[in-house]
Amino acid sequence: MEKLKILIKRYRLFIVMLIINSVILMINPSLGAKSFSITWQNTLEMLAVIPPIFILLGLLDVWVKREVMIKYMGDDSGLIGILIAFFLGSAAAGPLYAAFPVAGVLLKKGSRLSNVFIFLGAWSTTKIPLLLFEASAMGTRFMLIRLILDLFGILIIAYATEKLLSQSQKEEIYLAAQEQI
Amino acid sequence: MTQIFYLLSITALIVSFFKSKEKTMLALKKAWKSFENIMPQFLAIIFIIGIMLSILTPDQISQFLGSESGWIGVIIAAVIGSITLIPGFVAFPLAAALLKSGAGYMQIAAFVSTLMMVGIVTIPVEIKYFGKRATIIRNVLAFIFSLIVAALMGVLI
(Lines of atoms letter the chains of each structure in order from A and count residues from 1; the text may use other names and numbers.)
(Lines give C-alpha, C1' and ligand atoms only; values in the text may rest on other atoms or scores of the structure.)
Protein backbone atom coordinates (compact mmCIF):
# COMPACT_ATOMS: atom_id res chain seq x y z
CA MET A 1 0.00 0.00 0.00
CA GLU A 2 2.79 2.37 0.95
CA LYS A 3 4.58 1.46 -2.29
CA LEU A 4 1.47 2.18 -4.33
CA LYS A 5 1.19 5.58 -2.67
CA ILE A 6 4.76 6.45 -3.61
CA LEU A 7 4.16 5.22 -7.15
CA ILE A 8 1.05 7.38 -7.52
CA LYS A 9 2.86 10.36 -6.10
CA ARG A 10 5.74 9.96 -8.54
CA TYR A 11 3.44 9.56 -11.51
CA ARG A 12 0.91 12.17 -10.45
CA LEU A 13 1.70 14.60 -13.30
CA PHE A 14 1.35 11.76 -15.79
CA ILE A 15 -1.97 10.74 -14.23
CA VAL A 16 -3.20 14.35 -14.35
CA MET A 17 -2.25 14.59 -18.04
CA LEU A 18 -3.99 11.29 -18.73
CA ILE A 19 -7.16 12.62 -17.09
CA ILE A 20 -6.95 15.94 -18.97
CA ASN A 21 -6.55 14.14 -22.26
CA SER A 22 -9.47 11.86 -21.43
CA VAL A 23 -11.64 14.89 -20.65
CA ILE A 24 -10.63 16.42 -24.00
CA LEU A 25 -11.58 13.14 -25.65
CA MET A 26 -15.07 13.37 -24.14
CA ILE A 27 -15.60 17.05 -24.97
CA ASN A 28 -13.97 17.04 -28.40
CA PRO A 29 -13.52 13.44 -29.60
CA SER A 30 -11.52 14.24 -32.74
CA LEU A 31 -9.06 16.49 -30.91
CA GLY A 32 -8.73 14.02 -28.04
CA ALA A 33 -8.18 11.08 -30.38
CA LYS A 34 -5.58 13.03 -32.32
CA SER A 35 -3.76 13.93 -29.13
CA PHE A 36 -3.81 10.32 -27.90
CA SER A 37 -2.49 9.11 -31.23
CA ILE A 38 0.38 11.65 -31.25
CA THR A 39 1.20 10.67 -27.66
CA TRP A 40 1.19 6.99 -28.60
CA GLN A 41 3.46 7.57 -31.60
CA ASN A 42 5.87 9.62 -29.51
CA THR A 43 5.90 6.94 -26.81
CA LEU A 44 6.82 4.29 -29.36
CA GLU A 45 9.49 6.55 -30.78
CA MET A 46 10.89 7.23 -27.33
CA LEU A 47 10.98 3.53 -26.51
CA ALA A 48 12.82 2.88 -29.78
CA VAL A 49 15.45 5.58 -29.31
CA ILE A 50 16.10 5.47 -25.60
CA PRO A 51 17.30 1.95 -24.60
CA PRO A 52 20.78 2.18 -26.18
CA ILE A 53 21.33 5.62 -24.62
CA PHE A 54 20.65 4.27 -21.15
CA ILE A 55 22.69 1.11 -21.70
CA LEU A 56 25.68 3.23 -22.77
CA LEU A 57 25.05 5.48 -19.79
CA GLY A 58 25.14 2.47 -17.45
CA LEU A 59 28.34 1.13 -19.02
CA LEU A 60 29.90 4.60 -18.85
CA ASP A 61 29.10 4.82 -15.16
CA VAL A 62 30.53 1.38 -14.39
CA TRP A 63 33.65 1.37 -16.57
CA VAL A 64 34.91 4.93 -16.81
CA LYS A 65 36.88 5.80 -13.72
CA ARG A 66 36.36 9.12 -12.05
CA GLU A 67 40.02 10.04 -12.46
CA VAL A 68 39.78 9.44 -16.21
CA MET A 69 36.69 11.62 -16.53
CA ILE A 70 38.30 14.37 -14.47
CA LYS A 71 41.42 14.20 -16.62
CA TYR A 72 39.55 14.49 -19.92
CA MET A 73 36.48 16.56 -18.98
CA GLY A 74 37.25 17.97 -15.55
CA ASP A 75 38.23 21.45 -14.40
CA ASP A 76 41.66 21.39 -16.02
CA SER A 77 40.75 19.51 -19.19
CA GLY A 78 40.90 22.68 -21.32
CA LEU A 79 40.39 22.34 -25.05
CA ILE A 80 40.29 18.53 -24.95
CA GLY A 81 37.33 18.65 -22.58
CA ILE A 82 35.51 21.13 -24.81
CA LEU A 83 36.11 19.01 -27.91
CA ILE A 84 35.01 15.79 -26.20
CA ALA A 85 31.87 17.53 -24.93
CA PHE A 86 31.07 18.76 -28.45
CA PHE A 87 31.75 15.35 -29.92
CA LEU A 88 29.67 13.42 -27.37
CA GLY A 89 26.72 15.76 -27.85
CA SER A 90 26.95 15.91 -31.64
CA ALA A 91 27.20 12.16 -32.03
CA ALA A 92 24.07 11.65 -29.98
CA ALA A 93 20.63 10.52 -31.03
CA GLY A 94 17.35 11.22 -29.33
CA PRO A 95 15.51 14.18 -27.85
CA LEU A 96 17.13 16.67 -25.49
CA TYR A 97 15.36 15.28 -22.44
CA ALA A 98 17.26 12.02 -22.93
CA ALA A 99 20.48 14.02 -22.62
CA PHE A 100 19.88 15.02 -19.00
CA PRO A 101 20.51 11.58 -17.45
CA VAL A 102 23.71 11.29 -19.50
CA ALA A 103 24.70 14.76 -18.30
CA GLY A 104 24.01 13.49 -14.77
CA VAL A 105 26.58 10.71 -15.18
CA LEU A 106 29.15 13.15 -16.60
CA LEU A 107 28.65 15.36 -13.55
CA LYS A 108 28.80 12.44 -11.17
CA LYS A 109 32.15 11.41 -12.62
CA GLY A 110 33.62 14.88 -12.13
CA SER A 111 33.18 16.55 -15.50
CA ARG A 112 33.43 20.34 -15.43
CA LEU A 113 30.05 22.06 -15.37
CA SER A 114 30.74 24.18 -18.47
CA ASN A 115 31.68 21.04 -20.39
CA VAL A 116 28.40 19.43 -19.40
CA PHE A 117 26.55 22.51 -20.66
CA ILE A 118 28.54 22.32 -23.91
CA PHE A 119 27.52 18.68 -24.18
CA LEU A 120 23.86 19.67 -23.69
CA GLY A 121 24.15 22.48 -26.23
CA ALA A 122 25.71 20.17 -28.81
CA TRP A 123 23.08 17.53 -28.16
CA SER A 124 20.34 20.10 -28.69
CA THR A 125 21.59 21.75 -31.88
CA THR A 126 24.63 20.27 -33.58
CA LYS A 127 23.65 16.62 -33.81
CA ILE A 128 25.23 15.33 -37.01
CA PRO A 129 22.24 13.38 -38.39
CA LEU A 130 20.03 16.38 -37.72
CA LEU A 131 22.41 18.74 -39.53
CA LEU A 132 22.27 16.55 -42.63
CA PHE A 133 18.52 16.61 -42.39
CA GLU A 134 18.48 20.36 -41.94
CA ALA A 135 20.71 20.85 -44.99
CA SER A 136 18.38 18.82 -47.18
CA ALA A 137 15.22 20.55 -45.93
CA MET A 138 16.44 24.13 -45.52
CA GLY A 139 19.46 24.32 -47.80
CA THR A 140 23.16 24.01 -47.00
CA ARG A 141 23.59 27.77 -46.55
CA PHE A 142 20.91 27.97 -43.86
CA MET A 143 22.37 24.95 -42.06
CA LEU A 144 25.99 26.16 -42.17
CA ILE A 145 25.27 29.70 -41.01
CA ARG A 146 23.17 28.40 -38.15
CA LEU A 147 25.80 25.81 -37.24
CA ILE A 148 28.58 28.40 -37.05
CA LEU A 149 26.43 30.76 -34.97
CA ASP A 150 25.40 27.88 -32.73
CA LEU A 151 28.98 26.82 -32.04
CA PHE A 152 29.66 30.27 -30.58
CA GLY A 153 26.28 30.36 -28.87
CA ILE A 154 26.81 27.02 -27.15
CA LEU A 155 30.18 28.12 -25.75
CA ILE A 156 28.86 31.50 -24.60
CA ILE A 157 25.80 29.98 -22.94
CA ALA A 158 27.86 27.26 -21.28
CA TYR A 159 30.42 29.61 -19.74
CA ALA A 160 27.87 32.28 -18.85
CA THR A 161 25.67 29.75 -17.07
CA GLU A 162 28.67 28.40 -15.17
CA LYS A 163 29.77 31.92 -14.20
CA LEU A 164 26.32 32.91 -12.98
CA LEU A 165 26.16 30.05 -10.50
CA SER A 166 27.56 30.42 -7.01
CA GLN A 167 29.94 27.87 -5.55
CA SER A 168 27.23 26.40 -3.33
CA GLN A 169 24.81 26.11 -6.26
CA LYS A 170 27.44 24.22 -8.24
CA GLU A 171 28.06 21.93 -5.31
CA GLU A 172 24.33 21.24 -5.08
CA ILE A 173 24.27 20.22 -8.75
CA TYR A 174 27.17 17.80 -8.21
CA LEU A 175 25.52 16.47 -5.08
CA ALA A 176 22.22 15.87 -6.91
CA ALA A 177 24.10 14.02 -9.66
CA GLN A 178 25.38 11.52 -7.08
CA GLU A 179 21.83 10.58 -6.19
CA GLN A 180 20.44 10.22 -9.68
CA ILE A 181 22.01 6.92 -10.62
CA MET B 1 21.46 6.74 -36.39
CA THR B 2 19.36 4.81 -33.90
CA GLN B 3 20.56 1.57 -35.51
CA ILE B 4 24.16 2.68 -35.04
CA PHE B 5 23.42 3.30 -31.38
CA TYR B 6 21.88 -0.13 -30.96
CA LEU B 7 24.88 -1.70 -32.65
CA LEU B 8 27.25 0.34 -30.48
CA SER B 9 25.48 -0.41 -27.21
CA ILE B 10 25.11 -4.13 -27.95
CA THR B 11 28.78 -4.41 -28.94
CA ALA B 12 29.78 -2.51 -25.81
CA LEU B 13 27.58 -4.79 -23.71
CA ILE B 14 29.17 -7.93 -25.17
CA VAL B 15 32.70 -6.63 -24.65
CA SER B 16 31.78 -5.55 -21.14
CA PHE B 17 30.24 -8.94 -20.41
CA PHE B 18 33.41 -10.78 -21.39
CA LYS B 19 35.49 -8.46 -19.27
CA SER B 20 33.32 -8.67 -16.20
CA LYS B 21 29.93 -10.26 -15.78
CA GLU B 22 29.27 -8.50 -12.47
CA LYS B 23 30.11 -5.05 -13.75
CA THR B 24 27.90 -5.59 -16.79
CA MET B 25 24.97 -6.61 -14.63
CA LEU B 26 25.61 -3.55 -12.48
CA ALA B 27 25.67 -1.36 -15.60
CA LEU B 28 22.33 -2.76 -16.74
CA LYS B 29 20.90 -2.24 -13.28
CA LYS B 30 22.05 1.37 -13.32
CA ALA B 31 20.69 1.85 -16.84
CA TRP B 32 17.31 0.63 -15.68
CA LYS B 33 17.40 2.67 -12.48
CA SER B 34 18.15 5.95 -14.23
CA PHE B 35 15.53 5.18 -16.88
CA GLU B 36 12.93 4.44 -14.22
CA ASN B 37 14.03 7.54 -12.37
CA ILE B 38 12.84 9.92 -15.07
CA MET B 39 10.08 7.74 -16.51
CA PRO B 40 7.29 9.73 -14.75
CA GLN B 41 8.52 13.00 -16.26
CA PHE B 42 9.07 11.42 -19.68
CA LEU B 43 5.51 10.13 -19.80
CA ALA B 44 4.04 13.42 -18.63
CA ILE B 45 6.11 15.35 -21.17
CA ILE B 46 5.01 13.09 -23.99
CA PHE B 47 1.37 13.65 -23.04
CA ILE B 48 1.83 17.43 -22.91
CA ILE B 49 3.46 17.34 -26.35
CA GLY B 50 0.59 15.26 -27.71
CA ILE B 51 -2.07 17.66 -26.45
CA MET B 52 -0.12 20.68 -27.64
CA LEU B 53 0.57 19.38 -31.12
CA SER B 54 -3.03 18.35 -31.61
CA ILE B 55 -4.20 21.88 -30.78
CA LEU B 56 -1.39 23.78 -32.51
CA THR B 57 -1.33 22.71 -36.16
CA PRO B 58 1.28 23.73 -38.79
CA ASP B 59 -1.37 25.83 -40.56
CA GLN B 60 -1.96 27.83 -37.42
CA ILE B 61 1.76 28.30 -36.86
CA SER B 62 2.31 29.57 -40.42
CA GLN B 63 -0.43 32.17 -39.95
CA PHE B 64 1.67 33.93 -37.33
CA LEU B 65 5.02 33.80 -39.07
CA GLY B 66 4.73 35.69 -42.35
CA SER B 67 7.83 37.56 -43.48
CA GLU B 68 5.95 40.84 -42.91
CA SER B 69 5.31 39.91 -39.29
CA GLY B 70 8.68 41.44 -38.38
CA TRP B 71 9.96 41.29 -34.82
CA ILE B 72 6.56 40.42 -33.43
CA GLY B 73 6.59 37.40 -35.72
CA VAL B 74 10.09 36.54 -34.53
CA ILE B 75 9.00 36.70 -30.89
CA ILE B 76 5.91 34.61 -31.58
CA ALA B 77 8.06 32.09 -33.48
CA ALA B 78 10.54 31.95 -30.60
CA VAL B 79 7.77 31.44 -28.05
CA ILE B 80 6.13 28.68 -30.11
CA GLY B 81 9.54 27.06 -30.58
CA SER B 82 10.20 27.23 -26.84
CA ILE B 83 6.99 25.57 -25.75
CA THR B 84 6.68 22.97 -28.47
CA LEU B 85 8.83 19.91 -28.68
CA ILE B 86 8.95 18.49 -32.18
CA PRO B 87 11.52 15.92 -33.29
CA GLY B 88 14.00 17.32 -35.82
CA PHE B 89 12.93 15.13 -38.70
CA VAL B 90 9.41 16.56 -38.34
CA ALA B 91 10.51 20.10 -37.55
CA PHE B 92 12.70 20.73 -40.59
CA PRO B 93 10.21 19.66 -43.25
CA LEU B 94 7.65 21.72 -41.31
CA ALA B 95 10.02 24.71 -41.32
CA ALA B 96 10.67 24.26 -45.05
CA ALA B 97 6.92 24.09 -45.69
CA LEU B 98 6.37 27.21 -43.58
CA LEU B 99 9.02 29.03 -45.62
CA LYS B 100 7.26 28.04 -48.83
CA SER B 101 3.92 29.20 -47.51
CA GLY B 102 5.32 32.65 -46.85
CA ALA B 103 7.05 32.63 -43.47
CA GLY B 104 10.22 34.73 -43.26
CA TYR B 105 13.75 33.44 -42.70
CA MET B 106 14.12 35.39 -39.48
CA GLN B 107 10.96 33.93 -38.03
CA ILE B 108 11.85 30.40 -39.11
CA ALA B 109 15.38 30.73 -37.70
CA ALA B 110 13.92 31.85 -34.36
CA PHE B 111 11.47 28.96 -34.40
CA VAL B 112 14.08 26.32 -35.27
CA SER B 113 16.62 27.66 -32.79
CA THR B 114 14.32 27.84 -29.77
CA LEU B 115 12.74 24.54 -30.73
CA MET B 116 16.11 22.91 -30.22
CA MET B 117 17.68 24.91 -27.42
CA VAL B 118 14.81 26.03 -25.20
CA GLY B 119 12.59 23.44 -23.55
CA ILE B 120 9.78 24.81 -21.41
CA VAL B 121 8.06 21.44 -21.25
CA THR B 122 11.23 19.63 -20.23
CA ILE B 123 12.11 22.12 -17.49
CA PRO B 124 11.02 19.72 -14.70
CA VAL B 125 13.52 17.12 -15.93
CA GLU B 126 16.24 19.72 -16.33
CA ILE B 127 15.65 21.05 -12.81
CA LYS B 128 15.97 17.53 -11.46
CA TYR B 129 19.53 17.39 -12.74
CA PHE B 130 20.68 21.00 -12.69
CA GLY B 131 18.56 22.77 -10.11
CA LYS B 132 16.26 25.73 -10.65
CA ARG B 133 18.78 28.51 -11.11
CA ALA B 134 21.00 26.81 -13.70
CA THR B 135 17.94 25.65 -15.64
CA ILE B 136 16.38 29.10 -15.77
CA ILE B 137 19.68 30.76 -16.71
CA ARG B 138 20.36 28.25 -19.49
CA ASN B 139 16.89 28.55 -21.00
CA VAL B 140 16.76 32.35 -20.80
CA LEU B 141 20.21 32.66 -22.40
CA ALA B 142 19.24 30.17 -25.10
CA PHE B 143 16.09 32.18 -25.81
CA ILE B 144 18.00 35.45 -26.12
CA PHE B 145 20.64 33.74 -28.25
CA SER B 146 17.92 32.42 -30.57
CA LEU B 147 16.68 35.97 -31.14
CA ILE B 148 20.23 37.03 -32.02
CA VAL B 149 20.51 34.07 -34.40
CA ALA B 150 17.23 35.16 -36.00
CA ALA B 151 18.47 38.73 -36.48
CA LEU B 152 21.77 37.54 -37.99
CA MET B 153 20.07 35.00 -40.22
CA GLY B 154 17.78 37.76 -41.47
CA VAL B 155 20.84 39.72 -42.56
CA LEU B 156 22.99 36.84 -43.79
CA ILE B 157 20.47 34.88 -45.86
Given for the second form:
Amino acid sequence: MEKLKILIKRYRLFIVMLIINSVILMINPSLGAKSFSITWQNTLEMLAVIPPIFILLGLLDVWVKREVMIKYMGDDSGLIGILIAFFLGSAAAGPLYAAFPVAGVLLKKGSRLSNVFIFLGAWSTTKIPLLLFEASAMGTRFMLIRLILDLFGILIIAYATEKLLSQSQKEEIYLAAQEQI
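Form predicted alone structure, per the form predicted together with its partner chain context:
Shown below: the chain alone.
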Protein backbone atom coordinates (compact mmCIF):
# COMPACT_ATOMS: atom_id res chain seq x y z
CA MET A 1 0.00 0.00 0.00
CA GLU A 2 2.89 2.33 0.80
CA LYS A 3 4.42 1.74 -2.66
CA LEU A 4 1.09 2.65 -4.27
CA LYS A 5 1.02 5.95 -2.36
CA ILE A 6 4.57 6.69 -3.50
CA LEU A 7 3.69 5.92 -7.14
CA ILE A 8 0.56 8.08 -6.99
CA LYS A 9 2.51 10.94 -5.44
CA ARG A 10 5.29 10.65 -8.02
CA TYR A 11 2.92 10.50 -11.00
CA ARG A 12 0.14 12.76 -9.72
CA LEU A 13 0.58 15.32 -12.49
CA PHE A 14 0.41 12.58 -15.12
CA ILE A 15 -2.72 11.13 -13.47
CA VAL A 16 -4.39 14.55 -13.29
CA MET A 17 -3.61 15.21 -16.98
CA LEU A 18 -4.94 11.76 -17.92
CA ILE A 19 -8.18 12.48 -16.08
CA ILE A 20 -8.52 15.93 -17.68
CA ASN A 21 -7.86 14.48 -21.15
CA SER A 22 -10.40 11.71 -20.50
CA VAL A 23 -13.05 14.24 -19.41
CA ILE A 24 -12.38 16.31 -22.52
CA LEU A 25 -12.67 13.15 -24.64
CA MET A 26 -16.09 12.38 -23.11
CA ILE A 27 -17.40 15.95 -23.46
CA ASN A 28 -15.97 16.70 -26.91
CA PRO A 29 -14.66 13.55 -28.65
CA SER A 30 -12.90 15.35 -31.51
CA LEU A 31 -11.13 17.78 -29.17
CA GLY A 32 -10.30 14.93 -26.77
CA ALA A 33 -8.82 12.85 -29.59
CA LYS A 34 -6.72 15.82 -30.69
CA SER A 35 -5.62 16.37 -27.07
CA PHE A 36 -4.51 12.74 -26.74
CA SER A 37 -2.77 12.96 -30.13
CA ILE A 38 -0.80 16.03 -29.08
CA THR A 39 0.06 14.39 -25.75
CA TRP A 40 1.33 11.30 -27.59
CA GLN A 41 3.41 13.41 -30.00
CA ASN A 42 4.96 15.32 -27.07
CA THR A 43 5.74 12.03 -25.33
CA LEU A 44 7.49 10.69 -28.42
CA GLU A 45 9.47 13.92 -28.74
CA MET A 46 10.60 13.67 -25.12
CA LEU A 47 11.55 10.01 -25.56
CA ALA A 48 13.69 11.00 -28.55
CA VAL A 49 15.50 13.79 -26.65
CA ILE A 50 15.86 12.59 -23.08
CA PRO A 51 17.84 9.31 -23.51
CA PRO A 52 20.77 10.95 -25.34
CA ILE A 53 20.79 13.76 -22.77
CA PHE A 54 20.98 11.25 -19.92
CA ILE A 55 23.76 9.33 -21.66
CA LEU A 56 25.74 12.56 -22.01
CA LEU A 57 24.97 13.40 -18.38
CA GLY A 58 26.29 10.03 -17.28
CA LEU A 59 29.48 10.59 -19.25
CA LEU A 60 29.85 14.10 -17.83
CA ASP A 61 29.29 12.77 -14.33
CA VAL A 62 31.89 10.01 -14.73
CA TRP A 63 34.51 11.67 -16.92
CA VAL A 64 34.66 15.20 -15.51
CA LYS A 65 36.06 15.29 -12.01
CA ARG A 66 34.51 17.60 -9.46
CA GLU A 67 37.82 19.41 -9.00
CA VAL A 68 38.02 20.20 -12.71
CA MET A 69 34.45 21.51 -12.77
CA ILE A 70 35.12 23.66 -9.70
CA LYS A 71 38.28 25.03 -11.32
CA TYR A 72 36.58 26.01 -14.58
CA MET A 73 33.01 26.80 -13.48
CA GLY A 74 33.18 27.14 -9.69
CA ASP A 75 33.11 30.21 -7.45
CA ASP A 76 36.56 31.44 -8.52
CA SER A 77 36.23 30.63 -12.23
CA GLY A 78 35.64 34.26 -13.29
CA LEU A 79 35.40 35.00 -17.00
CA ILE A 80 36.34 31.42 -17.98
CA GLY A 81 33.30 30.04 -16.12
CA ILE A 82 31.01 32.59 -17.76
CA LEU A 83 32.34 31.81 -21.24
CA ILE A 84 32.06 28.05 -20.72
CA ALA A 85 28.49 28.45 -19.44
CA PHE A 86 27.56 30.57 -22.48
CA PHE A 87 29.24 28.14 -24.87
CA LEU A 88 27.62 25.03 -23.35
CA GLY A 89 24.19 26.64 -23.43
CA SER A 90 24.53 28.11 -26.92
CA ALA A 91 25.95 24.96 -28.50
CA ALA A 92 23.39 22.64 -26.91
CA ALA A 93 20.58 21.04 -28.85
CA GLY A 94 17.13 20.19 -27.66
CA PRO A 95 14.26 21.80 -25.82
CA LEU A 96 14.70 23.75 -22.60
CA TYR A 97 13.42 20.93 -20.39
CA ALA A 98 16.51 18.95 -21.39
CA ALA A 99 18.72 21.68 -19.90
CA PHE A 100 17.58 21.17 -16.31
CA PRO A 101 19.17 17.74 -15.78
CA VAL A 102 22.41 19.16 -17.21
CA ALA A 103 22.12 22.10 -14.80
CA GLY A 104 21.65 19.60 -11.97
CA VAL A 105 24.88 17.82 -12.87
CA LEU A 106 26.71 21.15 -13.12
CA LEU A 107 25.49 22.02 -9.62
CA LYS A 108 26.41 18.57 -8.32
CA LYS A 109 29.93 18.98 -9.71
CA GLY A 110 30.40 22.34 -7.95
CA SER A 111 29.59 24.94 -10.59
CA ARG A 112 28.84 28.42 -9.35
CA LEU A 113 25.12 29.10 -9.21
CA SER A 114 25.35 32.16 -11.48
CA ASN A 115 27.22 30.08 -14.09
CA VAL A 116 24.40 27.54 -14.05
CA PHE A 117 21.87 30.37 -14.48
CA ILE A 118 23.96 31.69 -17.40
CA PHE A 119 23.99 28.21 -18.91
CA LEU A 120 20.18 27.98 -18.66
CA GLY A 121 19.75 31.48 -20.07
CA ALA A 122 22.06 30.73 -22.98
CA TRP A 123 20.29 27.44 -23.68
CA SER A 124 16.96 29.24 -23.89
CA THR A 125 17.96 32.31 -25.92
CA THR A 126 21.35 32.16 -27.65
CA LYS A 127 21.38 28.85 -29.50
CA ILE A 128 23.62 28.96 -32.54
CA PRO A 129 21.02 27.54 -34.99
CA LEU A 130 18.52 30.17 -33.80
CA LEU A 131 21.07 32.93 -34.38
CA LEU A 132 21.78 31.67 -37.90
CA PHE A 133 18.06 31.52 -38.68
CA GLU A 134 17.54 35.04 -37.35
CA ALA A 135 20.44 36.38 -39.38
CA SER A 136 19.01 34.91 -42.58
CA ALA A 137 15.36 35.74 -41.88
CA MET A 138 15.55 39.02 -39.97
CA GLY A 139 18.97 40.32 -40.89
CA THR A 140 22.34 40.32 -39.22
CA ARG A 141 21.74 43.66 -37.51
CA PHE A 142 18.59 42.38 -35.76
CA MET A 143 20.34 39.18 -34.74
CA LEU A 144 23.36 41.03 -33.29
CA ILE A 145 21.21 43.53 -31.38
CA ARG A 146 19.10 40.74 -29.89
CA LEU A 147 22.20 38.67 -29.06
CA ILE A 148 23.94 41.56 -27.30
CA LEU A 149 20.80 42.42 -25.33
CA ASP A 150 20.36 38.75 -24.42
CA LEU A 151 23.95 38.42 -23.26
CA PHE A 152 23.67 41.42 -20.97
CA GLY A 153 20.21 40.37 -19.83
CA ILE A 154 21.36 36.84 -18.98
CA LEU A 155 24.35 38.16 -17.01
CA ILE A 156 22.26 40.68 -15.08
CA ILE A 157 19.57 38.14 -14.26
CA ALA A 158 22.07 35.44 -13.29
CA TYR A 159 24.09 37.63 -10.93
CA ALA A 160 21.04 39.42 -9.50
CA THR A 161 19.36 36.09 -8.79
CA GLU A 162 22.49 34.72 -7.14
CA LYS A 163 22.81 37.85 -4.98
CA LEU A 164 19.13 37.81 -3.98
CA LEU A 165 19.28 34.23 -2.75
CA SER A 166 20.25 33.73 0.88
CA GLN A 167 23.04 31.34 1.74
CA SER A 168 20.52 28.82 3.06
CA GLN A 169 18.54 29.00 -0.21
CA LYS A 170 21.73 28.39 -2.19
CA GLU A 171 22.61 25.44 0.02
CA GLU A 172 19.09 24.08 -0.49
CA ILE A 173 19.53 24.28 -4.27
CA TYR A 174 22.87 22.46 -4.13
CA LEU A 175 21.42 19.85 -1.78
CA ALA A 176 18.45 19.26 -4.09
CA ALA A 177 20.88 18.78 -7.01
CA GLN A 178 22.83 16.21 -4.99
CA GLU A 179 19.67 14.28 -4.18
CA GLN A 180 18.13 14.34 -7.66
CA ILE A 181 21.06 13.26 -9.77
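Residue numbers count along the first chain shown, from 1. In this text, all values refer to a predicted model and were calculated from it rather than measured experimentally. What we label the rigid core is the largest C-alpha set whose atoms superpose within 1.5 Å from one form to the other.
Shown is the Cα shift of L144 between these two forms after rigid core superposition, which amounts to 3.2 Å.
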